[in-house]
Every structure is written in C-alpha cells, then in structure tokens.
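One chain follows as structure tokens, the form predicted alone.
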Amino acid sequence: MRSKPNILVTGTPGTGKTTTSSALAEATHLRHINIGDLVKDKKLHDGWDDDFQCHVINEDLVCDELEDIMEEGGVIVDYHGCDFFPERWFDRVVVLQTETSVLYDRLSKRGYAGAKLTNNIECEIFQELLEEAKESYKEEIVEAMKSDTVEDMNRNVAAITEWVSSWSSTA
C-alpha cells in the first residue's frame, strides 16, 4: 500500500496541466512528472510527427519507465492523455477545463495553427478528455475542474491539496 496517493492532471494543451501540477508539486511534496518532458528526456517516442509537431509516444516505454515510481506513490503525472495509464496508479484523476475562446487564445500564443489547434480546441468542445477519464477509470475518482483563470488554478491546487491531506490521514 503506497503511502501517499498518486494524482493524474489531464486535459487539453493549453489548460494548464504543468502549471497547476507544478503548484500543487509545491503545495504537496508530492513529486510532478511531466510526461512530455520526459519522453523527450528519455527518448521514450517512435519519432516526429509533422501534422502535430509533437513527439509520437510510446505508451510501453512511458509505462515501463514509471511503474517502479507510480508503486512508491506520491507522483503527480502531468499529461493530456490518460487511457493508456494503468489504473491502478491512480487515486485521484483531475481533468482541467478550459472555456474554448480562453484557450484559443493560449494555444496561439503557444504558436498553435491549423489542424493542431483546431484538433485541439474540438477536443475541449466536445469534453473528449473528460469522457476519456471516465471510461478509464472509476468514475467516482475523476473529477473536472475549471481553468480559466490564475483564481480557478490557486481553487483547484488548494482543494487538491486539502484532498491530499485527507487521503493521507486516512490511508
């Protein structure tokens, strides 16, 4: 039995995973895993895509390389997919949400065009990673939480943390 819990932020890009996983890394003790970066670190992908100008994972190395981390528990994994996690890693699954135009708008700061960002802010309309979350694992440990502003993360870093606190007291 893992001492402390281990949590999954997910979401879209641009609605403020690494952002709010870094704070509530800080509020916790908790240790963040930011699993772009470390398929780049670790070159854990099969390559480049174009389209998307991202990294193509591979979900079997990601998975080998944190079991080991994920059973000692206190990790705070940071990515925008989720069904291939197994779930028994997780206690907590955290789904940000971000009102489209708000998120249009950080995408193209981000240098976000064409398919990438429409793909994108579809997949934010239409709640596919919410409905991911849900399909993957219990549906009484995910929750949605919206992202819109620096107010809604300090909301949502302070109720993960008191939700920390309690997991611990009573595990």
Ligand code: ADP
Given for the second form:
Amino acid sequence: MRSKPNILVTGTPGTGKTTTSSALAEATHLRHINIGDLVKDKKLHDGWDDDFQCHVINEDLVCDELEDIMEEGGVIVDYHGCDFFPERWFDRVVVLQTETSVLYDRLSKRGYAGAKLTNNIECEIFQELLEEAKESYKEEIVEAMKSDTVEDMNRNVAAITEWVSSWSSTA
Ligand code: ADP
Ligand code: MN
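Go ahead and give the structure of the form predicted in complex with this ligand, now that the form predicted alone is out.
The complete assembly is shown below, putting the previous chain first.
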C-alpha cells in the first residue's frame, strides 16, 4: 500500500490543470507530472498529428514509464484524458471545469483557433472529461471543480491539500 495518495487532475485544455497542479505540488510536496511534457521529453509518442497539432501519445509507453512511480505514491498526474491509466493508480480524480466564455478567451490567448478551438470548447460544453472520468473510476473518488477564477483555484488547492494531509492508505 502506498503511503501518500495519487491524484489525477484532468479537464479540457485551458481549464487550469497545470496551474492548479503546480500550486498543489507546492502546497503538498507531492510530485507533479505533466503527461504532455513527459511524452515530449521521453518521446512516448508515435509522431506528430498535423490535424490536431499535437503528438500522438503512445498510451502503453506512458503507462510503462509511470508504473513504478505511481506504485510509490505521492504523484499528481496532469492530463486532458484519463481512460487509459490503470484505475488502481488513483485515490482521487479531480475534473476542472470552466465557463465557456472564459475558456474561449484562455484558449484564444494560447493561440488556438478554428477546429482546434471549437473542438475544445465543445469538449467542455458536453463535459466529456467528467463523463470519461466517471466511466473510468469509482464515482465516489471523482469530483468536478469549478476553475473560472483565481479564487476558484485557490479554493480548490486548499481543499485538496486538506484532503491530502488527512489521507491515510488504511482509510
Ligand atoms: P491546462 O493545463 O488545463 O491547459 P493551464 O493551467 O495551462 O490549463 O491554464 C491556462 C491559462 O488559464 C493560463 O494562462 C492560466 O494562468 C489560466 N488559468 C488557469 N486556471 C485559472 C483559474 N482558475 N482562474 C484564472 N485563470 C486561470
Ligand atoms: Mn497543461
């Protein structure tokens, strides 16, 4: 049994996964792993997708890379997908959600336009990540959290930090 919990922070691109995970890692001293960066750094992909303008992630390579680290515990995983990770890895799954207009502005600022922008906005409107999380993990460990403002983020980080400090593997 791991002595520290593993947390998955998921949600549509732009909802604040990386910002929230960094703040959470600082507050809890858990280790933040940004799957997008890991895939790039360790080349855990099958090339570049021109249509979607992103690497084609190799899910098996990612899971192999992380298995030992996740077994140890104390990891915050940050990724806009969650159905390919082993269910047993996570003690809590946080799905960040952002108001459409706010998300639109954030993604436009990031340079997203056209189909890439529309696809991500639709992904958020239809709550696709929340659905995916509920299908992949026990409902009682999945929680949606509003991430529209900095106050929202601070509240989320404080709540999860509180939960981490009271977590015990025997609970
Ligand atoms: P993700 O990792 O989910 O793609 P980021 O953490 O990169 O999202 O955040 C995208 C942008 O939105 C960043 O500029 C970040 O500062 C901002 N942001 C993220 N979460 C919030 C929030 N709760 N309130 C205000 N701005 C936020
Ligand atoms: Mn990110």
